[in-house]
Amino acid sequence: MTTDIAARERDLLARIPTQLLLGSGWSDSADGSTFAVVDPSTGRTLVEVADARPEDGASALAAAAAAQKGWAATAPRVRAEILRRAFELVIERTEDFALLMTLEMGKPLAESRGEVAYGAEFLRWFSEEAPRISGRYATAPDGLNRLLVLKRPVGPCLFITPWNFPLAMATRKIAPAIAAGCTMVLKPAALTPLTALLFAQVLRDAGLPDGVLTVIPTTTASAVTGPLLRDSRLRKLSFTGSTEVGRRLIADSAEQVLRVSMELGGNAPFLVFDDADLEKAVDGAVLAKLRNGGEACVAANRFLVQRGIAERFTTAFVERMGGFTVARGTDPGSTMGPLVDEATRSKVADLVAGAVEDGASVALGGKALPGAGYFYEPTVLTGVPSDARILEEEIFGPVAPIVVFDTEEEAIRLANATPFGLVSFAFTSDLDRALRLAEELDTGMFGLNAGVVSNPAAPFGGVKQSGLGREGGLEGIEEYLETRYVGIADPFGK
């Protein structure tokens, strides 16, 4: 680490908020407890953060409920300008956000800067959507009355965000909620709370009123959020995380019949057909697999390659995967950082070991790196049996299992043979095939000759056990609006 980076780290960590955001300002937890935020590159503690207790969760929801009526009545243009100022402030502080994400999550600085640009764009996008919330006025088909349809904010929301994209997962939920006029309680991941706390301060600097957003990092998530889900003042839950946890939250939300948005697990297939442009397919495969070190719900999890191109694709893919430099994200030459913690690395190692036991061969990598931090080599597996466990579970790491197929029908069958349906990717130069895949692959999103699909202007979400609802795009704000119908007597008295 250079002296300059070390000095920047110390300065940044001394400036960021480490308390809870409750109502009118920053506060210690109810019992004064804290927890350590750890650098996954070194295993060392970065800072201690206030550890919310159930009383703090209650205070956060009370503040959100108290602020809801006034915030909903705030002019759409005012809400839009707050979002626009927040966008500008995030961009101005790109280096602070990027370094903070690299420190607490591990990704290289270049990737962190990319997340800042992506996450900030949700603020700009929804700043432009806030003034466009509209309803309609119409004459009933029988002519006897008039129909007025209004859009109203859902009300206080609880957001539970993951650790892998600590800024973008917050902005993707918070921006449309602000635009719609909803107040919010944010529970960021305990592994990466610092980015959320810095973002909350930016929103306050942008003019967001007290109580509209509260932030409660905690190591006892269910104890803190469970009572909120049973409180009638809460009207919506949005969660990004595993399908297992999502199922429990959906069940817990049933008592108050909450609106829910769920962005859950994935098992993305990446299909390469014989007629694909090899170079573009390899470029897309590397992006789809190693973005965020593979720690992404949209990461390619299964590589399905047609037999005629399989050998050439595998050779080129192994070469490209082998060119990554695994190191601390602040190191100038780093192109892939550590996994987020030892539990994640151990799961990846177990999946690779299981695949080898099932008959797969290791073409590249295949092991954890020694020394401090939670590093794992970029790995390519070949000869993976179609029923191997590694093809059934979300890997969440830099491991690419390759399965060879013969026909388009077989590829579609293998791709759809999963309870998940978040995203799929395919590379082909056959337009008719591309259209067939777009209709037959059972996922909420489809990357055609592209290894990245996420865009703030597009609806992000899945089908089957990958979730409910959409984030981003024109659809994103609808998740935070209720529809009210008003029947009006015929004003002409007919």
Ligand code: SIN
Second form
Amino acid sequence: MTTDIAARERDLLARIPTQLLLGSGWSDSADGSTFAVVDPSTGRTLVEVADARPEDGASALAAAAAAQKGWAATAPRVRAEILRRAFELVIERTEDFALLMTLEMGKPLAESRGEVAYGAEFLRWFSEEAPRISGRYATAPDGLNRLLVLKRPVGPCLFITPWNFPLAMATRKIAPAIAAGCTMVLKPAALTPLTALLFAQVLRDAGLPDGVLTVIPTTTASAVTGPLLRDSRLRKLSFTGSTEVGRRLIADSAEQVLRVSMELGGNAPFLVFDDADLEKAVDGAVLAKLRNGGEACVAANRFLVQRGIAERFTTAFVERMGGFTVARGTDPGSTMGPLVDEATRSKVADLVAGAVEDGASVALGGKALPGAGYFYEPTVLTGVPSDARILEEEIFGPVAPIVVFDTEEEAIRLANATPFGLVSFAFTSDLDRALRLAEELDTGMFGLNAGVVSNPAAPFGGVKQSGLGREGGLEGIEEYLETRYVGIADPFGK
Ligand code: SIN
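For comparison with the form predicted on its own, provide the form predicted in complex with the named molecule.
Now the full complex is given, and it begins with the chain already shown.
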């Protein structure tokens, strides 16, 4: 660690908010308790953060409910300008946000800067959508009555966000909600609350009124959010995280029949056909696997490679994966940081051990790094049998299992043989095949000759057990709008 970075870390940690954000501003938790936020590359505590109790959750929702009417009545242009100012402030503070994400989550600084740009873009995109919310006025088919269709904000929302993209997963929910006129309670992941708290401060600096956003980091998530889901003032839940937790939250949301958006687990197939451009396929594969150290629901989880290109692809892919420098994200040479905690690293190690038991060979990596922090080597597994357990589970780490296939039909069958359906990727130079794949691969998103599909202007989301609803794009704001229909008697009295 250079002295310069050490000094910047100390300075940043001393000036970020570490309390809850409730309706009246920053506050300690009801019983004054706090929890430690840990640097995954050292295992050391960075800072203590207020640990919300159920009373704090109740107070956050009360603030959101109280602010809802006034916020919905605020001019769309005013909401848009708050978002635009927040975009500019996040960009101005790129280095603070990037360092904070690297400290609490582990990714290298260059990737954190990329996330700042990605996360901020949701603010800019939805600042442009806020003034464009519209309805319609139509004549009924019988030519008599008139139909008026209005769009109204859904109402107070609860957002539960994950640790892997601490800024972007928050802005992807908060920006459309602000644009639509909804108030919000945000519960960020307990592993990475700092970025969310700093972002909340930016929104206040940008002019967001009290109560529109409250933030309640907590180590007792169900005790704090459970009562909110059963409270009739809450109207929507948006969650990004595992399918297992999402399923429970959907069940809990049934009591109040809440609107739900669920961005859940993935098991992305990455298909490489004999006719693919090898260099582009390898570039795409490395990106799809090692973006965020593999800790992404959209990370390629299964590499399905056609026999004619398999050997050349594997050799080039292993070489590129082996070129990563695994080190603390603040180190200037780091290109991959640690996994977020020991539980995540142990799960990855167990999946690799299981794959080897199932018959796979380790072509690269396959080990945890000794010493402090939760580092794991970039790993490539070959000869993975198509029924190996590693192909059924979301790896959430830097491990790439390769399976060889012969025909397009077999590739599609293998790709779709999963209860998940978030994203798929394919590399081919055959246009007809590409279009067949776009129709046949059963996922909400498809990367064609592309290793990353995420884009604030595009609808992000999955099918099957990967979730419900879409975030981003033109579709993203619809998640925060209710349609109200007004039937009007024939104004001409015919
Ligand atoms: C995720 O996969 O967890 C979200 C990643 C993204 O938005 O690209």
